[in-house]
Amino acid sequence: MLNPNDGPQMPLLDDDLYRRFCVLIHDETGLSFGPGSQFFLERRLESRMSALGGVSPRDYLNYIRYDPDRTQEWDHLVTVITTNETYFMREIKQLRCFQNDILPALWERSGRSRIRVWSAGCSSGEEPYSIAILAKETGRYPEGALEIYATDINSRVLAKAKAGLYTESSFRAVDEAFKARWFTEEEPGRFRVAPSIQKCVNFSRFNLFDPGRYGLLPAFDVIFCRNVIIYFDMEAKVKVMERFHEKLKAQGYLLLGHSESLISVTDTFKLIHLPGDLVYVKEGP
């Protein structure tokens, strides 16, 4: 390995090999890496090649492409190339719209029966737990009336989500009263989410770019997919939105991150202005 003082390091991958990695990762996950991401991706690939005993880039590419046991390595690779920045009540305006506008409408429309919400790209769990807390605060959804499916492609953050144990950084957007009501300090600086909230959420690993997995999901009243499709190129965005459209009930709601839009992606969802925020709706009877 070069000493930092020896001058600039040569790229780990030549242009052709970098392109092949990018195409394969895109085809498997939908994630898009351009020329400006080469250093980032090389460092992540290097960590995995080192973990496997220092294999060459070309051998590693063949391994994740062809080896019968490549599934576990894909899990490791996805863990190091995905971004998982989140916290409780992120993009609070949209969440309050969900609580104050969407949930009451669904409560009446469903005949006060069970509703299903999908947190797609849930990361370490702060989003689905925030959704469950907001629903509990309405007083409308008794135990069993709200099902939240929370999925992510990254097994490491899913393990944290299932554990339900968080440090102070996850509470940067909430006050102490929120934390005291819904969390218990299990050890100094580490807080566990209330069991009544954990019961509402079912976590599982899910690749949004794997069409075969969607048939395992039920139909949803609401899909949250926030700050996820910004990492997809147009082709991947179109495919994922087609599948979301299939899994969303008529008049169901799609909530994206505030920096995300479906302009030029699809016209199958209608953007509507609720009192609290702008959201997408699947039109239908």
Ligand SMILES: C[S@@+](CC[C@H](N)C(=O)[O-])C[C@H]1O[C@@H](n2cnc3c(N)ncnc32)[C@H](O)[C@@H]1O
Contents of the next structure:
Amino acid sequence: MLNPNDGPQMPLLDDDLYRRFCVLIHDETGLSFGPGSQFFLERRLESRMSALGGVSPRDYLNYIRYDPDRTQEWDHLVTVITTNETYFMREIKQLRCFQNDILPALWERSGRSRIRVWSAGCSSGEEPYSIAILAKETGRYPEGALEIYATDINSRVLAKAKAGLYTESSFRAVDEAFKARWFTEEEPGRFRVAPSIQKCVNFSRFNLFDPGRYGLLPAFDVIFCRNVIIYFDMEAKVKVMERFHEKLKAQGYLLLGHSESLISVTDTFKLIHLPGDLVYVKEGP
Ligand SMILES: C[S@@+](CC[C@H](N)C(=O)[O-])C[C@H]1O[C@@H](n2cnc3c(N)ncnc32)[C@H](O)[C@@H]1O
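Mind pulling up the form predicted in complex with the named molecule next to the form predicted on its own we just looked at?
First the chain shown before, then all remaining chains and molecules of the complex.
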């Protein structure tokens, strides 16, 4: 085990081994770790190698590549290498655009029947619950009109999402009135989302790089994938966008994070101006 007090730390992995870990992690999850991330990734791998009784990096690599039980270890590894930062009403301008421009348009388009939304990379649930709250706030959509699927590769954050219990940091962008209206303080500093909101969201584990799972999903009117592809390289972004294109209905909406764009990734989505914001729409059939 490396000790931070022992002076400058030697890399845990030589260049070849580091590259092998990066390629494998990229192939399995789309996450891209370059040379600048070596220290970060080594510390995360080290925590998993110690949890397994101090196995060597080479043995650990073979384990997550070939072992019949590797699925469980991938589950653990993913919980330590993903970035899960999120909070309620993040990027509010875009969410208001969803509430005021997109939802009413889709509602009419669907013949006032049902709108399906996917929050892909939902982390601990603040994004899909915000979506459900925004729809409820309008008072326009009857029970069951909005189906929200929320998925993430990280089972630890999904467990938190399903529990629906949050601390102050999740409320950094909202006021007390919002919190009081949609949450109940269950114990000091811990707030539970209202059951009427919780039941609108269907959470499940889903790796965007598991092609076999896409067939299990229905077609969507809107896909939110915000602050997720920022961690992918170009090849991974292209792959995910192909899948999103397949899973979106004609003229369906794709909402990315504000620092994310499809420039040089694909031209199968068109950037359009809505009154509230700029959003992508699926082009073609
Ligand atoms: C920074 S969070 C974004 C959460 C939320 N969308 C938001 O904008 O607040 C990124 C999430 O993407 C998830 N993620 C990363 N790679 C993924 C993959 N291959 N499949 C599914 N989810 C993934 C991470 O586990 C993490 O929870």
